[in-house]
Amino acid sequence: MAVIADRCSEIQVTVVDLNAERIAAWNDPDLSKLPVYEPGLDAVLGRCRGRNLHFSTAVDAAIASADMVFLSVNTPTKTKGLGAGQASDLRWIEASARQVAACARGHTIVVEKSTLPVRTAAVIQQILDSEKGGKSFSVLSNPEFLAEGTAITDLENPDRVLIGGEDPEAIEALAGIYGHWVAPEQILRTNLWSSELSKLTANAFLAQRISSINSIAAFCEATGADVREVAKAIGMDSRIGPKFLQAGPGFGGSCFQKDILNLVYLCRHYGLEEVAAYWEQVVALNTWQQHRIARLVVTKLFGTVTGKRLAVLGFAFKANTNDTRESPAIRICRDLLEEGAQLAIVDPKVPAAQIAKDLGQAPSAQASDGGGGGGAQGGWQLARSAVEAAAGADAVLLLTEWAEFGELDWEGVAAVMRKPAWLFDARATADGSAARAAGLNVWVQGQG
């Protein structure tokens, strides 16, 4: 919405939410305090907030005055009931559709922005059409393909904009908005179901590539090959390409796992058991990869990490975001805490409160100095720097590829660690040669 407001100065855009605290944060004069960290977002907001981009809790009034309403609420995986663990929880989509039906005036175009199961648009249309009183609605599907960390660039220079619908006038109205800055040939028009399925399929294919290269990384470690050399070789094949071939601790974020599990659920619903099993294995291998890394750390540290201090570099699911949803670091850290490790976690954008929520336990009052004490109960603390985290530690785990972790002074880090000490580089972004020269044992993802 910020980019649309920035590129379409004649359109008034109002972002509404029931959460007053969140709206207040979006309206905070200090742009460094935005609820979402995204490079470049502060500059976009600085240009258009208060001009034609507004943040408000007046949901009903905003709907009543709108010609077009974007449904952008969360659609998490259900935790209980029918389809628990795989199906999308659509309660907020339904609630939003009912609120739009009740508050809209005249003709309103309703745009699905949330990632939704195929044929959800039909449910939304049913809810909207149940409202009488001279109202009419057109439902469009307009899935978002941006990536966190590069979202502004992705929006300003999209590979494509996808609009699915049955009402030609509504489709062209939305295409006209994007047409302010997107070339006509990059605006694709499909039916509703193709648009909804395209989003699930895109995320499934991207996640599949990550699981595929991570499976090969494990094989490289067993055979003496180097996954980066393998990835470069296969990536030069024009049929494959080089993107999403970086081995790591697995995929995270709000979309990949949720969307694949939803795809699995839908395939089973339609009796496609073999197809469901195929996509389910992509998620299973991702989970295995994270458990594998935690087990490897325990094995290398003489079979136990109980009471040992481990420095964890990075907690966000990727660099340049403060999003920790489904972050690989969560499962890896939980496994190590269960083994009794004392973790010192450093991340430039993730606060202690979020880490505590994700790990399911508050930070420890006193971090272990690596002396092997602390009992069998695992604990964690937030550290302000990599050197502070490494003080007295037996190992450093690099789990998020923040640029600053690729430029560490490994002499200084190694000097404060307990020997023998390890670097476990799950992202293959650290200066391994410098770490070895400083006296550390080094494990790099995908290197034999």
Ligand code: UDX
Second form
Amino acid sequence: MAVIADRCSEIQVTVVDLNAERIAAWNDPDLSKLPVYEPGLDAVLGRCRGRNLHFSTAVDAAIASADMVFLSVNTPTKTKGLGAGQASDLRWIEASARQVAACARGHTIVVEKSTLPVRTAAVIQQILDSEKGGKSFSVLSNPEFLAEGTAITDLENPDRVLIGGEDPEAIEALAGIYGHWVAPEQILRTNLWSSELSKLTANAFLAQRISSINSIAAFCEATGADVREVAKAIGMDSRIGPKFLQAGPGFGGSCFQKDILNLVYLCRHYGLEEVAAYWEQVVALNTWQQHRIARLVVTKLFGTVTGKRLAVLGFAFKANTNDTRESPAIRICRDLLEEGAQLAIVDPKVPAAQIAKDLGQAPSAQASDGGGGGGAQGGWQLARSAVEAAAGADAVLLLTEWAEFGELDWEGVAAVMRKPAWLFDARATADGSAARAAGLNVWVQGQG
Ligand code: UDX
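Let's see the other form, the form predicted together with the ligand, since the form predicted on its own is already up.
Shown next: the complete complex, the earlier chain at its head.
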């Protein structure tokens, strides 16, 4: 919405939420305190907040005065009831649709921005159409393909914009907004169901590439091949392409797992068991990859990490974001805590409160100095720098590819660690030869 406001100065954009604290944070004069860390977002807000971009809790009034309403609410995986663990929870979508139905005036275009199961638009349309009193609605699907950390550039230069719908006038109204900065041939128009399914399919294909390269990474480690050489060799085949072939600790983020599980659920619903099983394996491989990394850390450290201090570099699901949803670091750290490890975690953007929530345990009061002297209970603490985290540690685990971890002075890090010391580079972004030269044992993803 910020980018739309930035590019279309004649359009008034009002972002509304029931959560007053969150809206207040978006209105904070200090642009370094925005609730979402996203490179370049502060500059966009600096240009248009208060001009034609507003943040408000007056939901009903904003709906009443809007020509177009974007539904951008959460659709997490259901945790209980029918479809638990796989189906999307649509309660917030339904609640928003009801609120739009109640408050809208005249004709309103309702755009599905949240990623939704196929045919959700029909549900929204039904709810809207049940409202009487001279109101009318057109429902469009306009899935978002931006990736976190590069959201602003992805929005400013999208590969394509996808608009699904049945009402040509509504489609052109939305296309007209994107037309302010996106070339006409990049604005695709499809039917509603194709648009909804394209989003799930794009995420499933992207995640599948990551599971594919991670499966080959494990095989490379077993055979002496190097996954980065393999990725380069296959990526030069123009039919395969070089992107999304970076082996790592598995994919995280709010979308991939949720959307694939949703696809799996829908396939089963339509009786396509083999198709469901095929996509389910992409998630299974991802989970396995995360457990595999925790297991190999334990194995290399003489079969036990109980009471040992381990430095964890990075907790966000990828670099340049403070988002930890489904971060591979969560499962890996939980496995190591289960083994009784003392973790010293450092991440440039993730606060301690978030880590505590994700790990299901508060930080320990006292810093363990490692040395095997701690109790059998695993614990964790936040560290301010990689060197602080590494002090007294038996191993450093690189889990998120923040640029600063690629530039570490390994002499300095090795000097404060207990020997024999290890670097486990799950992202293959550290300077492995410098770490080796500093006397560390080094394991690199896809290389062994
Ligand atoms: C993704 C899709 O890219 C985006 O189009 C969609 O709108 C939302 O989901 P996002 O989750 O923000 O975006 O990040 P992305 O860059 O796709 O990375 C997802 C995960 O895959 C991260 O954990 C990342 O570290 C991992 N990844 C990505 C790899 O392990 N290897 C790669 O080569 C690429």
